[in-house]
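The chain that follows stands alone, in the form predicted alone, written as structure tokens.
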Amino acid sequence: MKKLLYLGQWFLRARLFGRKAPLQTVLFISDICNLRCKHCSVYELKNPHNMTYEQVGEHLRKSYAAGSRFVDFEGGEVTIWRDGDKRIDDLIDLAKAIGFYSCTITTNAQLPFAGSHADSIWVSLDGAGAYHEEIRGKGTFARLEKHIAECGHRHLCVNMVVNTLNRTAVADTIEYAAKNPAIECISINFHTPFEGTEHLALDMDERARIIDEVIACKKRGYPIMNSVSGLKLMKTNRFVRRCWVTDFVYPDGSRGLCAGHGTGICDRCGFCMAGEMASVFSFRPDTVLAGLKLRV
């Protein structure tokens, strides 16, 4: 009930009075990773940043004071984050102590994460079998399957980012997620053409075709987190951006909006949460229900 009251108050202040306070925080705790994925350039950094426990705590308190109540810990890879004897679960416990309603981790699932203190877990899945390994490397899919099966978490979901390498595998990946008893749902996003990865981004016509395919799967009852209304907006990317809903904190300590905000790539943004938030502010019932299911 406390969460619902806060969400209602936050929404009314934002929608009716134009108050731009963040609701959620994406906190990148480290640049360090254990993979060399084709869509990512983080592993190429010569001096990767790695936040300390104290620095994470400081950022969490700032975000909470600004209005954020949900936090997603990301990397790099969160399961390899260390600060002395502190591990990712210590950061989750800290966020809860500060007052965050829920904590999420996003992982590549190459290391065990059974017993995680997170309220929800998102595993990056680029396709079933060879499609995943084409992007993330040989052996990565088998390790992912093993650690998902061993996890035992009630709210484990997978996120697929569609690009030119896995675009033909979307329906099969949705089918795979639906048949895996350890997976609650799947989220679909599209590759955003950050510098050096432009060749992986789909053209808008192909994106629209795939979105229609995803919508058809959702209408048939497949466990897809995206709402139909939010997906339809992502077909053209022609909607009012509300990126301020998310407070981004980067490993070097900088804070602000999405790294692509205000650049030419906004028109080709593939983060489907942008469409979801726009749809929420348009009072689309299916998106509101999807958001409540995700956060409450």
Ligand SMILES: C[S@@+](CC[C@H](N)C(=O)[O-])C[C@H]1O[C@@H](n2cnc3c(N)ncnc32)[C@H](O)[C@@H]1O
Given for the second form:
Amino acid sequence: MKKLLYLGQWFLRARLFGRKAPLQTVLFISDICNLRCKHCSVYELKNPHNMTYEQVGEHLRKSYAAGSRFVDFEGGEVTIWRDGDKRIDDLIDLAKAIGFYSCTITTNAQLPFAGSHADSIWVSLDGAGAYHEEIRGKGTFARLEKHIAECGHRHLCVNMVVNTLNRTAVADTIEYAAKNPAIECISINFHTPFEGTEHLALDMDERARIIDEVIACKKRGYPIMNSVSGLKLMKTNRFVRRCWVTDFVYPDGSRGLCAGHGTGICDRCGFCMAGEMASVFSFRPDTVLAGLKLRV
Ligand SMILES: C[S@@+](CC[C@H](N)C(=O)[O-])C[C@H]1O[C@@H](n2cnc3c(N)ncnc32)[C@H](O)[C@@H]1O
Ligand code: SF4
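Next, give the form predicted in complex with the named molecule, keeping in mind that what was shown is the form predicted alone.
Next comes the full complex, and the chain you just saw is listed first.
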């Protein structure tokens, strides 16, 4: 109830009075990773950063004070994060103690995460079997399957990023997620052409065609997290951006908007949250419901 009241108040202030306070935080605790995925520009080899427990605490408190109530711990890879005897679960406990309503982690599932303290877990899945491994490396799919099966968490979803390497695998990946009893839902995102990975982005016509395929699956009852309204906006990417809803904190301690902001790639952004947020602000009931289901 408390969460619903806060969400209602936050939304009214934003919608009616134009108040731009963040609601969620994406906190990159490190840019160190145990994989080298072809589509990724986040992992850092030359000059890696790893936040300390204290630094994470400071950032969480700042975000909370600014209005944020939901946090997603990101990397790099959160399951390999260490600061002395502190692990990712200690960061989740800290966020809860500060007052965050819910904490999620996003992981490549190469290490076990059974017993995670997170309220929900996002596992990155870029296709079933060979498609996933083409992007993420040999052996990554078997380890992911094993750790998902062992996890036992009630809220585990998978996140697919569609690019030129796995564009033909979308329907099969949705089918795989639906059939796997350990997976609650799948979200579909598209490759965002950050510097050095531009060649993996789809053209907008192909993207629109794939979105129609995803919408058809959703209408047939597949457990797809994206709302139909949000998906439709992503077909053209022509909508008012509300990226300020998310407070981004980067591994080097800098804070601000999405890394794409100001780089000229927003019209080719593939993050489904951009469309979902725009759709929430237009009072689209399916998106509001999808958002509540995800967060509350
Ligand atoms: C940067 S990773 C960090 C978390 C973790 N290492 C993992 O792979 O799940 C977070 C998510 O961003 C996605 N991602 C990476 N590069 C992307 C890009 N250029 N466009 C869209 N999503 C991207 C990944 O597939 C993953 O789902
Ligand atoms: S596992 Fe995640 S952070 Fe690591 S390289 Fe792949 S997408 Fe990037």
